[in-house]
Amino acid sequence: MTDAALPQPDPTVDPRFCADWSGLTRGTPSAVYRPRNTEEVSALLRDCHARGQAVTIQGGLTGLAGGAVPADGDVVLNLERMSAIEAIDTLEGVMTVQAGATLAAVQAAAAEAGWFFPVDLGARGSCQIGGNAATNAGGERVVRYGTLRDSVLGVEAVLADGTVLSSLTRLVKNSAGLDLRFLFIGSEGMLGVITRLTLKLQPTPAPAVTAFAAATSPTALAGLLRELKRAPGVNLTAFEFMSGAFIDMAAQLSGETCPIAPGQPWYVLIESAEHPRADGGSALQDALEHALGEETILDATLATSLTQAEAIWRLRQSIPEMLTHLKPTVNFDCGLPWVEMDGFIARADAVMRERFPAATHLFFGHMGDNNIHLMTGPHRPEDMLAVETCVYDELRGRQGTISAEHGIGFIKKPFLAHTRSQAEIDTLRTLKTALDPKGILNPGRVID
């Protein structure tokens, strides 16, 4: 590759560089540099390299955990420039695209193509492919698909001095040494910026049967999770828990209306990837009608029509609207056994009732994949370390992380030891020194 001039800036700093969803504001960055490829990319990096200038990525700025907000002074990488797809291979079902693509973006050029991307989130309209493998996204069908790692064959990614690195490969066995990619999806730009990546797509699956429940307790849902998972011709591809109030606050801001009974201590919504019977009934109605008769939940209707399923989705994905009703929030995105699940939330919430009562406490997650969400709100910014330091431990012991899918960034970071050993944490610092030894990438994240 050869050597590309440096990108020009951008004239001004466009406040919007200058945070991201977290709420997050440290300072106004130098410049702003938007580069379109990978050499302009490779260039900024080695004259920052040769500086010593500090450099804040970006991908689309839908992160809740302050890492892609920058200081005084940073350089900042907005890669939103770099979001062609390349290419798609429609016999084998591989993308190659630009880290800079909008995830409903690549989800729209799978579909054209006959494939499907399986990878689903909320943000998917704005968050990037490049910043979702630098975190490991995970979302809304991970209980079926895996997280973004799951569906990532290669990358490309520049290295702290201007090196590219390509590993761009799209087999899916390949065991000739250490894979590489690996380093760099979930290192949230510790280790280098990814560029470019293959990706694997799936096969187009059968109509969703979409199913809206009610149970009471989050152990309860896990039973119903288990059975889900043993009932023959059911096919889990979504499974994402509620309690009572995230529900009654989703309906007030959606306006739609809960499809059960409301009321209820938790809620589930179920997705079933299901063939159409002869009988024109389903696996999964027919497995809660077997949980009903085992008393595991409470209630439990099948959405009769697309118009419906949209009905309850909206209810799961009110999430932005919640966020703005009670800001200032404190976001957690916990990960935790399901065991240990119905104990860390009891405790969780009774400790928070008891110290911010005034404020707003609402569970959600992803059970499938062990992710428990909590958003609570509003609070005094005086009081966020305190709001964080009662939920986080309560994690400790439980074999659980403060981090299922957002990263650490620089929000998380003081509590990252209450769920990694310091043995980890030595080596993820040995591995940041080796490959950034002048620590110009996202300095301050993750790890000091």
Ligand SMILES: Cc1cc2nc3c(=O)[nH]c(=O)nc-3n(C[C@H](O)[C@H](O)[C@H](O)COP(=O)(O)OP(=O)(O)OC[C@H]3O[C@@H](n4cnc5c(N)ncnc54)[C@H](O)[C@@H]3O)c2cc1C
Second form
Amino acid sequence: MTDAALPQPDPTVDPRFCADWSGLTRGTPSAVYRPRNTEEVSALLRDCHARGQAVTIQGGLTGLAGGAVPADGDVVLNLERMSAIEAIDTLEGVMTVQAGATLAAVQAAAAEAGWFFPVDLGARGSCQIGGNAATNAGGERVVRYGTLRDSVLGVEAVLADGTVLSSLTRLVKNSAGLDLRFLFIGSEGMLGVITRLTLKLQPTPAPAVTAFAAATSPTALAGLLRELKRAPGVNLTAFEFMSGAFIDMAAQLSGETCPIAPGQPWYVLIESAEHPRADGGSALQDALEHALGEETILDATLATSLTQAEAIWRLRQSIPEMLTHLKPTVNFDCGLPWVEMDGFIARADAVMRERFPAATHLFFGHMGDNNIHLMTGPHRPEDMLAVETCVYDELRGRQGTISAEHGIGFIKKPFLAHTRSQAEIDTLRTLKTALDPKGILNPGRVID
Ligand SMILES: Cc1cc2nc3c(=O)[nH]c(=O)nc-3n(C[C@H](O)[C@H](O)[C@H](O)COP(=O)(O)OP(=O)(O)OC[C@H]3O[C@@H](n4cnc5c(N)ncnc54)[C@H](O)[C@@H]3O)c2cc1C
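In place of the form predicted alone, output the structure of the form predicted in complex with the ligand.
Once more the chain from above appears, this time first in line as the rest of the complex follows.
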């Protein structure tokens, strides 16, 4: 690779580069760089490394852990101009893409090529595939296809000193030593800048059947999930559970109507990719009727048109409106074994109601990947730490995680030891020191 010239910084610092969706602000960067290719990223990092200059790496800024928020004097390295879909192998279903392409652009390019990119989340129009990899994003289809990690075949990253480390393999299996791509997936920009990826595409699934059901508790919904996973012909692609309070607010903010009797304790949106039978029925319908008969669930309905299915999804996807309505919010993305969910929710809800009675507390999550979110707000800035402490303390001893998808960033750093052993934290620190000895990349995130 030839030495590239340093990219030019933006003439002024646009305030949009100073915050992400977490609402955290830390200061004003000294400069914003938006390189166009790997060579420019390498030249910029080589220069910052030589000067010991702190760099904040930014994708689409939809993160909720504050990891992409710069401090005073940081150089911002924003990937948004590196958005090319470089190649699609339509024979094998492999895409090569620059890290700044939005998730929506990756999905659209895959569809245009007759394939399907399965990772999906509400922020798809803004979040970038590199940011998704850096946070090992999950989303609404993990129950079927896994997290972003399961869709990445190869990664090209630039290390802190400007070295381009290409593990841009496109092979499904490669046992030639340690698999370096996994160093960067979920690394939150601690170890390098992800610049390009090779992605595994999937065959386009059969048309989806969408349903909505109600139950008394998350444990009851877990029982339903187990049955649907075992049911012949049901091919689950989403299983999104939401509290009654979540649905009430979603209906109010989206203008949509809850498709089954409102006022139930818990709801779930279910999607199954399957061809309808000749009589118009589906395997999902049969399985839900069985669950009703067994009293696993209280009620259920199947969307009979695309319009109805989209209306149900709009309820689930009202989260941006809720974040705005309840701000300043604290957003939790905990993970728990299914057997712990009822106990955790009951305790966390009770503690939060007692300590913060004026705030609204909404539970929801992707049950298939053990994920339970809590969005709570509005909260005064001085109460944020107390809110986090209340909830994370309830996770202790439940074999859970404080982050099932958003990452640690700044916001969750004080609580990392709730989830990770000292030996794990020490190993993270060893890796960080080895790859970024001057600590210029995303300093202060995840670990000190
Ligand atoms: C409405 C909404 C819904 C969401 N739903 C989900 C969901 O279902 N599942 C889920 O997992 N998340 C979800 N999120 C959180 C967020 O969208 C994801 O974490 C997403 O993967 C972040 O991507 P981004 O490009 O916006 O990254 P950013 O917010 O820009 O950055 C996130 C972190 O990654 C680092 N980073 C970004 N790009 C790179 C790169 N190229 N190389 C190295 N480091 C990098 C940053 O430094 C930062 O630490 C949601 C957020 C919103 C606002």
